[in-house]
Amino acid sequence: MNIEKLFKTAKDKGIEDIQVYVSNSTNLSIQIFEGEVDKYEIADSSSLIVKGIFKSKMGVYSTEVMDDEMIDEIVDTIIASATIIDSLDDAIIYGGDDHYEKVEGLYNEELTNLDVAKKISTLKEMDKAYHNYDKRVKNVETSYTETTNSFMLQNSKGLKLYNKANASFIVSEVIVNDGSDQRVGFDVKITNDFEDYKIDEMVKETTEEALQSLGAQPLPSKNYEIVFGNIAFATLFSAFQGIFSAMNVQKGLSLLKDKLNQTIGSELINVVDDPLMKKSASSRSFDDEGVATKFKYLIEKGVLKTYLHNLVTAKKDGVKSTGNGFGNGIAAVNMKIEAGETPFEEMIKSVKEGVYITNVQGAHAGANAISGDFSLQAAGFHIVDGKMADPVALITVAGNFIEMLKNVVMVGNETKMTYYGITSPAVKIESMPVSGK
């Protein structure tokens, strides 16, 4: 489409101000299912989001058709739609940042490049490994998942910007039985660098886990030292993601409302937004609205720093936004708890009585953004006197998110990006009560 072109037209029509924005996503899929390739799929994918200040009153136009025979329906159905908006939040086109961040790294043409032949094979590779591993392995799963995110904005106040970034995943799911009991093991591995992937190491650990876990049982009911695993941690984080938006804050819909710059958890407890972080394809110099991103801290020693912003909800509060207008909303890009410095093996052997979970279920149905109280059900590993013991499962942790951070006592020295979109360590909880038999 001829941006030019349509930016005349738009201000021919009395359009103040217009800023378009395409985004591009190509993706890989491939799937394999006892030992053959169960899925293939290459996917893309486009978008073009049109925005109009028409009378002081924001317009909006999404399409997939980037013509320039549709540059008069643009216009035309931007104004309509800026003439019936109701909305009392500020028409905001963003002039620019002095700077945005120029990171090398996150896009990996090699990932790219690299023969789709390889990847199958490294994913057959893996399924016999795993199928050789033992011999109650039952059933496995594995899957290839590769991402290209591209961006470009540009608006009539002469920003112009474009972000690249890319990504893959291995996801693999493997079942075990012994005869009287089955267990699954899943993990996932994220990374733009295929050179990441340690077949042996991920069938080792996935596996050893699922084969540790039989048998497993709830344990009696009461109160117990917890160490969340990355995992499971990263999974309870995510049902409070949307704690930190701004958005929310304002509309009284999270916990975090008139907490700023107040203690909300343990010193220990550092929580980032990198958007910049390597190895992601999320990561990202600038935001959906032309914002520069930068990293920032959320929780710095236990202290809430700020809340995440785009243009209205910062205008509102007389700050500047954070960078993290994405859609219609607020999200972070990368968030990550940072690494402590406790080795894993320490934390257990810490553990007088006390449960390693490595599995948490139900985490958005189960959790309350606005008092922050959870109930999840769990499974892991009953620790007695710094060593791992019994498995346990169909046992439930629950809690306060605010009193759970203020209770972390020990984190962990190693991260894990997930599948949330967020990269923890493992964390120990002092105490928290625990449902089961």
Contents of the next structure:
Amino acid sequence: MNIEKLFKTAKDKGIEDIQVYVSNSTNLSIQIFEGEVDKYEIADSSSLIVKGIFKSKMGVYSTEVMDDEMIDEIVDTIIASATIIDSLDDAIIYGGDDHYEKVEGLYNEELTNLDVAKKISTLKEMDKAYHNYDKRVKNVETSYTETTNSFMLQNSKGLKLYNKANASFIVSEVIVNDGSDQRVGFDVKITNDFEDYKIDEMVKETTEEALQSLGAQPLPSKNYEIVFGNIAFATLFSAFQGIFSAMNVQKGLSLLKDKLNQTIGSELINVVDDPLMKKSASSRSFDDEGVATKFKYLIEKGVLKTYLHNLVTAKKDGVKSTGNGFGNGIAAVNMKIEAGETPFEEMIKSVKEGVYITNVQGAHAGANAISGDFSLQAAGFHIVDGKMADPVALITVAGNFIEMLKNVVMVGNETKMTYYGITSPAVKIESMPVSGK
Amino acid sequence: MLLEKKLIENLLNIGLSRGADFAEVFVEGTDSAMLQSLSGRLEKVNNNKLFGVGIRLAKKFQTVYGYTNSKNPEDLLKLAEDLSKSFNDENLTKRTPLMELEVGKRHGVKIKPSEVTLEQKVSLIKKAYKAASEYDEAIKQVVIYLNDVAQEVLIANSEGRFVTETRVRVRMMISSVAVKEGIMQTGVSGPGSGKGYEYLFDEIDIVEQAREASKMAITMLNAEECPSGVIPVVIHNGFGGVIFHEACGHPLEATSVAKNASVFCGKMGQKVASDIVTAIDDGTIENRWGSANYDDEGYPQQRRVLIEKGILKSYMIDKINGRRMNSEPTGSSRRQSYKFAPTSRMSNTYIDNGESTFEEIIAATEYGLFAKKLGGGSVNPGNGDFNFAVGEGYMIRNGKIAEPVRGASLVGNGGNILYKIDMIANNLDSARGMCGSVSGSIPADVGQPTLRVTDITVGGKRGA
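Can you now output the form predicted in complex with its partner chain? The one shown was the form predicted on its own.
So here's everything in the complex, that chain up top.
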């Protein structure tokens, strides 16, 4: 589409300011099953999102049809939408910041150029390694996905920004069965550097965890000391990340309302949003509104330091946007719970009777982001007298997010970036109700 | 026509040119609108237009898929060419000439989304807002989404299949937030249909639906924390069917069965549930949320009896997994959009009526949980473990529904919960859901009568 023509038509019809977000993405996906390529996908798609301000309100139109013939329909629909919107929020299109950090390594050309045959053979090796690892391995599925995203943001205030990133991930799922029980191991590794895939390590870790969980049983219902593994804690945290959004706070939909600068967690808890984090495909120097992103503490030593803002919420609170205006709302770029000081072994050793939770399920349904209450299916291992004991499954762990943050008694000294986009250490909670048998 | 027939034929020919034994072209043009209102004010109106073409080639079990949103014949021909290069076999499969299939266009729509003005949509939202917000003074916030979708598809394959249809759906999601003494609880109501706006304007009482959401929020505000333990649970009709959808429906999809990754593998004709359980997946129900004339491989949708009186009768099978399973497809192949290769998915899935009444089930339960409204959940198809949240629950004491409880979740295993169903009522009802899986997020209906599970793990904040 001819953007100049779109801008001119918009102006002629009375649109005050206009912004386009043009994106293109290409995808490659390969799946191996029983040693052979089972599925292979290639894709190329583009889309255009147009935002326009008419009589101080914002209309939005997104389309994958980008012929110039669409211009009138886009502009007319934006005007009609803006006319009927009666939100009290101001619509803002941003003129830009003086300085934008440069994020290194977002696009790695070597990954795109690496021969597909190499990607396929790596997956096949992985499939084989799983099958050879143990005779209890019954079923393996591995896949490789690679995406390249580029986009351009341009508006009538003269701002023009560009971003290009690529990422790949290997997902593997292994089913183990010992004749009396069947368990599933699952792993995702994300990177844009193919050298980061250490196939043998990934196979070992995923299969071992599945094998060790064979024969898992529920525990008796009562309160236990809880150690959350990195992935489990990140999963739980991801269900509540919306509470940091100033939009939810202002609309009365966050439990963090009126909590700014108050203690909401143990002083061991530090949570940051690090938009320029290395090795994350999500890293960005500007948000979807064109605001420069920045590193900030959300929770520092247990105290809530800031909400996440876009232009509209920031204006309402009389602050500057934190550069978190993404998509239709507000989101963190790379949320990270900072590492503490306790080695994992020490954490386990400190537990008299508890549960080491390796994964939680149902976070999208069993967690109430407004009340903070959650009750999630969990699995892991029983801990008795400081030692890892029998595998545990089909239990639920319940609590309230804020109460839980206050009851954090140890934070692990190693973090892991998870596929939820959240980086987390292992965390020990003093006590939580577990429901089992 | 979304794409010229001549071009489609060319794409199929090129698809088969290097030894693939199956080629398919899926073309989609979708218009959708989403209106969002907060506290009665219209905050957002988002219009969205999708267009794209997905080309799928297969040889035996191996599939390749590609998509683009270019309409340009050169780009499409190149995509077909690139995909065809995955195969290398001199034995070529001959294409059958396209034959347009007409199974009778059912699921007609009276008021298409394109015929409804923004003003009409907004006045519907305001009506719902008024009813929800005035229900009780503790209702502090009402969020309403109104969503309509019109998806036009064209599906053609190398076996001569050629179908077109337009699928319309509308839905309003009402979410009420109640606040008292620093405690917040939400209640939801989400009427929707595979009809046009006649459903929301004329056929349902939107005021009643809105009040229902607020009533749930207020009830939960005054609820106690749910105790935990292993107890009998009475799961109410309608959205309660999500239990079957998650715990049994997903493992019955060929997606997991074909790869030997389901607890139901090799169980055909065997007993998998208690004798009173009959379960059906039916994509043909007139204008239902998960219905369509054709599945996304162009096969007519069907009614599939999955379990009959406790015996496993059918899986849900798509074409390629059907090859692995040596079975015919069951018209079950679905996808969110051209951005996904299709695979076996549910449509409208429900447990059929039993012989008890709702009152009898409650009266027969000395102590237990009445799960009136369930939230979402998930299942691990590998071992059948599932979980789901209880949005609105009550304790049952001495055969009567007692105090409301909140924060409960149900945890169990799909392989054995079906054996534990000991009473089924005669009040079958259904509810709308969006189901996410490998081929994207699709509208799926869930349903069941009120039924009782003899024992299930209930997780709650209050200890046992």
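Keep in mind that this is a model prediction, so the values were computed, not measured. The term rigid core refers to the maximal set of C-alpha atoms that superpose within 1.5 Å between the two forms. Numbering follows the first chain given and starts at 1.
In this overlay on the rigid core, residue 75 has a C-alpha that sits 2 Å or more away from its partner position between these two forms.
In the core-superposed comparison between these two forms, residue 65 has its Cα shifted by at least 2 Å. Relative to the superposed core, residue 432 undergoes a Cα shift smaller than 2 Å between these two forms.
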